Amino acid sequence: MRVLCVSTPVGALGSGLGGGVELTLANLAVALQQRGHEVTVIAPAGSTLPGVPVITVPGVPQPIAQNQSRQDPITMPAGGVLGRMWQAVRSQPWDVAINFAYDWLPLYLTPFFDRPVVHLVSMGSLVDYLDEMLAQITQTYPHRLAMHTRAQALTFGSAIAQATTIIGNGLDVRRYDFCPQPAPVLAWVGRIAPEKGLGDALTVARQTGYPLRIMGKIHDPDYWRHICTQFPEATDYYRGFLSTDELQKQLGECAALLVTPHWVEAFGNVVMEALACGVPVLGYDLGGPGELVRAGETGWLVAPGDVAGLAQAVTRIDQIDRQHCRRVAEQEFSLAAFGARVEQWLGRNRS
């Protein structure tokens, strides 16, 4: 097949503002290249993405849907990159076109065209009129939805969920090295934005004693000086947002990674970058992250908010064999098994 891939509007690829959607688009691409299909991304100017053909398009970026209320209207920017990105989907020869952007004007857009248009859905449900209109798409087009996890799923209700393919995720585990001998030091990775609940994992830092490498795009300024005030130590522990192959090296030294979101994760791609490195997750069960961490075997889950629960889950630590975690990323996150779901869920849009 050939696969155009339109990337999430809010930022250029590499730059770190999509999130884990940039991750997820990188490997999906690969995954389908490996499978045979020739793939293409369009994406906002500036975007990079090494051994796949990369469309760029200038505009104004989308602004996130993490920042608006359920009831807040539709948001179009003058000389906005969104509208861009999917006038130049007009003019590219594909088969089937897989949207990444958590957005109203590729669902809208989507009975226009004589080819199908799918959706990978990159978070739970935000705002009242995309929940609509995803209603409307899994009515008229009932296999063109796809999502991380079945948590993620139901946070739209039981109709869409059911309705919608469950695809996970994947990574190329072998840019992971497994580190059996790691230091006492706690790892938590993410947007550092209000949702993803940083200063939990801070907290835990403080109350265990062990040291926390904070890694990831300070998203929010305000709330990173916010914390800042309450935790002097963060400055120290920030590692800055990194790329792959240096994320999983500071990564795999850390005896646990925290992950503590406040929030419905979609999926959580740090927990399998963490598993693929040996490194077990200590988080709370809620949304994809919950429902990918096997308690007692991979890490420990505790309730939302638990944040004394998630320290005494650091004195477990020892009690998860780093080595099973590695097989378990190996198992369910390689690209060939990734690269499988994928294809079977465009397959089943084109016949």
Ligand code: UDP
Second form
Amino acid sequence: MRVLCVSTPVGALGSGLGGGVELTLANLAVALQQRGHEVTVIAPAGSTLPGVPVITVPGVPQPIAQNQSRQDPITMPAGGVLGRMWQAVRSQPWDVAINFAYDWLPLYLTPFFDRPVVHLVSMGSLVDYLDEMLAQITQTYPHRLAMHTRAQALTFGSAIAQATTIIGNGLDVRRYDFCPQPAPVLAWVGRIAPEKGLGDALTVARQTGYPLRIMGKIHDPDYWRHICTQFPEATDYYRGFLSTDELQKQLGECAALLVTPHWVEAFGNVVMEALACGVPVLGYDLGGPGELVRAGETGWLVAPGDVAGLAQAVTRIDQIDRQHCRRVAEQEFSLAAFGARVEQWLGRNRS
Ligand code: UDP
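Now that we've seen the form predicted on its own, could you pull up the form predicted together with the ligand?
Expanding to the full complex; the earlier chain stays at the top.
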């Protein structure tokens, strides 16, 4: 198949502004290439993706949905890159197009194409206009939606969840080094924005006496300033936004990863990346992590917001076998298996 992947319009691939979508798209493209498909990516100007042809499109980035409230109207900035990317879709040859944007326009455009446009939804339910469009799509086309976890799909209600293909996620575990001997340091990895709950991880670090290695894009500079006022040590802990190669090195050295979402996490790429390095995961049972972490085997989960419970879990890190975490990552997040699931989903939309 000629598969066209239409990236997120919130920023260039490689910038970190797209969050987990960036790694997901990169891994999905490789997984489909390995199965013999011809993959092309359309993405905002400045995007890079080694080994995959990328058509870049200039334009104003789309505002992020995380900052909107449920009833906000749809926003389309003048000169917006999203509309331009979908204009580019019209001039490309393809058999199936996968939309990675969490936006109204690609959903709305779906019936206007004579070939299947399918949607990989990257977040849980946040805004009413999107829920409405997703419901309409499922009524007209039964197989067009995919999401990463059951918990994510259920945030849209049972009707949408039932019509959604759950594809999980996958990575090339060989890109992640196994680190048997961790340093006495905890990790926190992700976009620095309120929904990711960095403050909770810093509280756990203070309570347990471990330093915290913070890695990720500063998505919300005001939030980061607020965090640094509350936790001045955060400035020293911060390692920046790292490439996957550097990230896995720094993450792999840590005793555990803390995952502290304040929203229903769609999947949690950082969970599978930590496990691939052999790093146990301690986090809130909220969305994806609840389906990815095996209690007592690859980490521990506590109720959302239970900072004391997380601090308690830190005292039990030694009970987790790091080698076992790596093995579970190899089995659960196999890139080949991910590619096969995506291919099956796409196939259902071609018949
Ligand atoms: N990430 C990265 N460099 C960093 C920190 C994070 O490339 O320094 C990437 C990480 O590999 C992961 C993404 O940021 O793919 C975060 O994705 P996740 O699914 O955990 O959360 P999201 O941002 O989608 O809410």
